[in-house]
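Single chain ahead, written as structure tokens, the form predicted alone.
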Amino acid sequence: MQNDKKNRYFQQLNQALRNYERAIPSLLIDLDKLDKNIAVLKESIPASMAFRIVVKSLPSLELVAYIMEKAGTDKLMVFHQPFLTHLSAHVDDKADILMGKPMPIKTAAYYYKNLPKNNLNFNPYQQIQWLVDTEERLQAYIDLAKQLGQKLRVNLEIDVGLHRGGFADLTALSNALTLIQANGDCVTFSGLMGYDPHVVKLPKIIRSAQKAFQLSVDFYQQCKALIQEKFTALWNDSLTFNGAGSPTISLHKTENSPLNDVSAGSCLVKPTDFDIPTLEKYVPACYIATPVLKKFTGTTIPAMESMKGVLNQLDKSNRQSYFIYGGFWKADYCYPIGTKPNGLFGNSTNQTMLNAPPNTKLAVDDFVFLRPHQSEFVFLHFGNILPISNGRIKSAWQLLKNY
């Protein structure tokens, strides 16, 4: 029954792609499945928390705009300066952008020297929170603010257990807050960010997810208490206390979460790396589709021509072979069922050889489908996105420029 449903779904997509204006490797996003995932996400976030879209995982202006409207959010998390520049030319005066990693000061300075001139609604000084992970970087942003003659917003990264950087103890955090307070004419404190994917990725034998989550939450709460009790001039109700991510967002639907702002992106399209228990309610919504260029009876390997018959007997899938347009993406073949690259022939980014079960009905100009391992890296291999709804292809969406 499940396979019959899958067959109908991909057969419909195959026909839509065969009727499309050109046949090249394409990135598909199923808007109907995306809508379901947005609904699941909204149900998993308490009313007290804002949802922030992770742009690196959904790198398309139209895709981000679609999710902003459907999810009812104007908050974004950005990890790449070219994406920030592109967004700055298009978002409105309600958008709030939190940088997801600390930017080198040269990159921040470059951004301000090359601001888009066509969006007068966006204020790049008041609508961006620059992430700062050390006292030295904080001083660099203070110096940049002086050079620009503009006040900058800074959000402090705290280490809640991932150990990838950020303020790891209250003394270091206190020193940074003191520096912000002493330079209030240059920088505005905008909040904290603590990323916790390790919580669900640690082997249970080392530490349980419950224990890791509690340790993360406890340190975050201590950081908030430090601000509220010893830096009262910096405390206000508009501070951003950001954290989570697709793997852990559901864990923060609890009264003891210190967050008022959660980020996610990949769960909305669910590539294979996110097939994890905490995201079991989400459905795959992104695929790569690529056409079959050639079809052969049997499988012939260079310098092994005499073994063609043996190969066909050893593995029934070798009785038919196909070459596709492109290949070697970070992705798994998902349709036709049983499709796989030929290990002896080897991978190719130009034309990959595939084999499939003997009963597979796959012809030249048909499409094979893959599920990406992740979205943020794989999506950028394609020029655009083909949104689909009800099995029909809609107008293409452009991917954000990566330079």
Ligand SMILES: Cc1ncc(COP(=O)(O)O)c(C=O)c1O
The other form holds:
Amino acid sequence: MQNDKKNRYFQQLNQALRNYERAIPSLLIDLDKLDKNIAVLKESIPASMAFRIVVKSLPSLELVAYIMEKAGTDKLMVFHQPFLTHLSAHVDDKADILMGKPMPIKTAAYYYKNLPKNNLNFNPYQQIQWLVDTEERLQAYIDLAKQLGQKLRVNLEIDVGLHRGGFADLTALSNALTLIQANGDCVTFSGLMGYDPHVVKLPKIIRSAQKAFQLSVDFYQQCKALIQEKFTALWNDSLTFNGAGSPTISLHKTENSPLNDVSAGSCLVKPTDFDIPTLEKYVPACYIATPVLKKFTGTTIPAMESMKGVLNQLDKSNRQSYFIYGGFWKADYCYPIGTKPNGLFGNSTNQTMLNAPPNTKLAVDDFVFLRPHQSEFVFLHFGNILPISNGRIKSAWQLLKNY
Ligand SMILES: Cc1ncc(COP(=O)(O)O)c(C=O)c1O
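Form predicted alone done; form predicted together with the named molecule now:
Time for the whole complex; same chain goes first.
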């Protein structure tokens, strides 16, 4: 954002927050920017592919519901049992939930033992695809299905080059498919998941993105061919072939892609870790805003009181210091321009000391703004989300419960 535009944008937000009913550290989501990002995302997904929302990166029921409606999708990817339980109480009979990582069998058993009772629309046996990465885990899910007296759906994780687990060769995959086929009364095969962020993260000198993408796609295609040719009873048109994530989603807009289902979350709010070339068209849509509690002339550090004058000379921004409500989040200060934590005073999650360039107009009760490094985890530090539209604060959205 250019400085003039940035000043106007944040000054309007500052005023809206100053007029708001309370002043605590808040997580803001700009819905107008989110809408732009949803439009960019939709553009980059071919009609043959479904879009699946990565819930851990957008951890609020209302936020997920907003995106489901705007993006026209019922598909979710979930990584945390508490989130799965809360979603199970709210989503309808069209939702399809793919687990983004394998859950310990105890966790799956706990989930079924503690099913929300109020949502008769959601079928937790047919609407969840449990992710399975090894034959041992597959056997455990078969045993759980027997105990529950219910058929479970299983999706197999394949290792397309990230080496974070999953079936890494066709023999291992074939053994798992054989086990599924032999236990067709307990488990239904629902597809494959192969996550590929390494494609754009590898240093070019080691392997180009093009080469890494091709290797990943080739292995995925081989896995699909194995099912189609050798496990015909498991093959059908409704299988989910999931992959991609924010960093790589745009690469899959090619006939070469084996996917019919792509997931993303972070790009829609664009924290700083996602300031990468493949996401250039997306705009930051989430900020932390926190009030200034105290303002002082000069910077005084404990036991260095006599150095105050020298510090002010060394760095002009030491001529004013501020303490804010909270701090030390995984986030970068972005407004007022030039605001930075004081390195000598040290970080504090309670009250962080900031300095800013001398001409900065920042008073007690004004807000400073930060951009989170990631949305996952960082969002969960805040009680709720304040959605912003047209510079106005709307009713707060709850974050998903983390227990
Ligand atoms: C399996 C899987 N799919 C997709 C994603 C992409 O999520 P995001 O778009 O928020 O980066 C992740 C992120 O960790 C993941 O683990």
